[in-house]
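Consider the single chain below, provided in structure tokens and representing the form predicted alone.
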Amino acid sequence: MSIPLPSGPDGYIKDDRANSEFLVPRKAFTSPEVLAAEREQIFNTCWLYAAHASEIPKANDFISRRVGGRELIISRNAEGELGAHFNTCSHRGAMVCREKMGNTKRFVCPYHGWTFDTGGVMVEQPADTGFPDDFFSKGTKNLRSVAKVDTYRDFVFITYNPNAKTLIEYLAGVTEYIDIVADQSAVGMEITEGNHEYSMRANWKLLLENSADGYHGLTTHATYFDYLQATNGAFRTDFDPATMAGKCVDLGNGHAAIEYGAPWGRPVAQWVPQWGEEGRATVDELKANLVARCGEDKATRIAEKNRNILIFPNLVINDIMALTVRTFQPVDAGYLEVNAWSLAPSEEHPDVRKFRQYNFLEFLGPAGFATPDDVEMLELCQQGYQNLPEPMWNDISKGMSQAQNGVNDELQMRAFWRQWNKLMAA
């Protein structure tokens, strides 16, 4: 495929480590030929997140999403096997599930009444004429399964790609930050109940960037800070504020991290006096049990650091203030839908679970302080790149000519970059 972007001995981005300048051309983000070649090189070949095993705990489960730009079924079948289908009936390709969620024996398309359990098999058509006796009886009308599908820490990844390398592979150095959101809890961590929907007028990689990019908070965030600055007991009263400015990691495979000193409260087990003397004897208790299952340097990690964690192409898990999961779709090259939910112990205390859904909500909620200013900003760049050709290229330098690049650093944008450009350019 002919993708319309400037090409040189880089590929398509100017990546000058002798100069320390990182260029990326802003015809990557508007672009239909572009979103066309990401869709067949990218989202075609890569693991892409599709859910989280406890919102499909029991056997007949099913959830019904969007993952890469298809309509999937992941399931768990009559003995509890995780599986994911296509959700398109093998005879005229109508959708054949139409609930979010749920428990079901059967799929029953709604056009002609073909009939498939939760593991895709055909299992009744309502005409009893018109096929040969063995039509059904060779599988080649059950759902078509997705080419793989794994899970790591209870977090669900397909992929379309039967030649893809193993999850665990592909995951590369991002699994030591997985592990330190599911070691949050000592018998596992459930999505809670409801999420969040919303779309912008922007590309999906702006979204991408903007979730682990901490140079953007103190500007396009400064009302939020002064709301947290104005309400008493919204900060630690011992924290340092050089602990803020934190480390960012490059892990493999397209995949980053930033982490970083919390000042607020964390429902994990950090408290802070907003939350009363009782959140405090719950909170404590909590990072008590962390200390003992996991010693005092890992506990003091998972309960005091902040972390932004992107997975390649289009995961994000922000464990901040709450513990968000975030995966996005392109729907076009400057428009993007948006899927979040709240992750958290599934043992967790109820007062702790009312702190974790406040801050789900107030921060990172469609109407909550960070996302509407967010999504203005990426709109706001969407916009200015209808000025192309001139000015042609986003600079991504920051932190380039360091050893160590940290929170305010642009490190995690470049390692998304490279191996965009990678599979792009392959």
Second form
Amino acid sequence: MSIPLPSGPDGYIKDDRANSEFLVPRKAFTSPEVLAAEREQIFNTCWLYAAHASEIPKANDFISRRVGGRELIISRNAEGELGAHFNTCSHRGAMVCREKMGNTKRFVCPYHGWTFDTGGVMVEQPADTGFPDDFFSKGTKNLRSVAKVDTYRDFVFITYNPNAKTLIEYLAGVTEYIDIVADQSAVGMEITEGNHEYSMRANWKLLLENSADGYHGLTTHATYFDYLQATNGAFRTDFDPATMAGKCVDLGNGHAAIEYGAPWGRPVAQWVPQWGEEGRATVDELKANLVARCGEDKATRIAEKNRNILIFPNLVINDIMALTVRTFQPVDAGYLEVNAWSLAPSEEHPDVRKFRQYNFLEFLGPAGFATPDDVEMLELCQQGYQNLPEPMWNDISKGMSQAQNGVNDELQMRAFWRQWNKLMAA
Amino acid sequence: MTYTRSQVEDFLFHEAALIDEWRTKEWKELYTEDAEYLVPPTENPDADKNTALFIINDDKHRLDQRAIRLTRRTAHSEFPHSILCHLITNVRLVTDADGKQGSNDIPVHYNQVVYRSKRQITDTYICKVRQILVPEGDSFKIRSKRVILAADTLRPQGRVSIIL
Ligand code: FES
Ligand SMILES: [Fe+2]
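Moving from the form predicted alone to the form predicted together with its partner chain:
Entire complex below, previous chain first.
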């Protein structure tokens, strides 16, 4: 596919390590041809987050949702085995599942009545004439399944690529960070009721960059810090601000994370005075359980550190004042859709769950005290790119001259763009 | 004492005018100290704020901070302020099974459309609102406002950076 981007010795980006300068072409955010190539070379080849196993715990549970721009049914069959199928009838293409989630034995296509089980197997149709006897017994009329489905610590991923390497190989170093999320429960994490389905008039890569960008915190989210200042007991009293600098790591295959001290309450096991003395006893007990399960060092890391985790190409797990799983996909070059959820230990104490859901909204979500300002920034960038072609490069150099990067550097974005460049140039 | 729909409407129109005119510091004074301001998840208007992920789950403290935040230049999404217009309709005073109004808590249901315009784009929020009013002098205060989005997602609006 021909991609209308300037191409140089480093491919579509400029990765000048000698001069510590890293540039990305703005046209990559605006061009429909680039998006078409991304669908082919990224969304159709990578592993993509599809669901969390807690959303479909039982046999015959299903979800229907868009994953990487395509309409899927993610379901368990009557034996409880996980599968992912294209939500389109093998007869003439109607979507056979119209509910967002539920439990059923059969998907009945509303158009002519072809009927499929939750494993996608075609089981009946209403006509008694017109087809040879063995027409439906060959398996060719089943729902088409996606090439591969696999899970890592209850995170369900799919890929449309039959030649994809295994999920575990694909995830590379980010498994350490997914483990830290999954280890927050002794019995399993769960997606809580309710979700945030919203959108931004911006290119999907802008949201990826923004989701682990420490550099924008103090400017874009000034009013969030004003809110914390105005809230009694929102900060831990013994917080050491030096821990905020944190670290930023490239985890391979385009994945990356930032990790840094959390001044605010973390429902997993970091109490703040806002939660009262009663809350303290509950949260202290959580911490003790965590230490017993994971050891002192890891428990402290889980409890006291924030993590913004980028999983290439479009999954973000932000383990901050609450835990959000956020995936997003392009609809067109200048418009993306977001689905985000709150993830929590399924055994969570009701008081802590209440703190968690309240905390989540102080920063995150389409009406939080921070996310709307991120939306604004992304949309301002997208509109700024109307000025192409003269100003044509974005600068993502911060931290490039340093051996170690912190949360305010841009190594995480360079990790993404290097992988993007590799797949797009392929 | 019973209240008429027009008394209640006068109050709702006043609240809407304060929001539309960006008089958010006056707006927050319409709420009781134990007030809540909620936007439940789109798939379950009756969800419990203590267990489910809402879109907005404000107690009075956070509602106050929301109001103050929106006066700052650093509330970027609303700087400069967008242009707002609330349309309120289908106002009903909800009575109990005997057709009686509550004497202290007065439940009111209504529908509203809110238009938000900024940078040449107009977003529309279609809402079903449930309020609980309490009498205050010759007017009311709001003890609870639950704004149910009559939509299955927040697309394409993408954000609720205004007060609904
Ligand atoms: S399209 Fe589904 S039965 Fe015809
Ligand atoms: Fe942000």
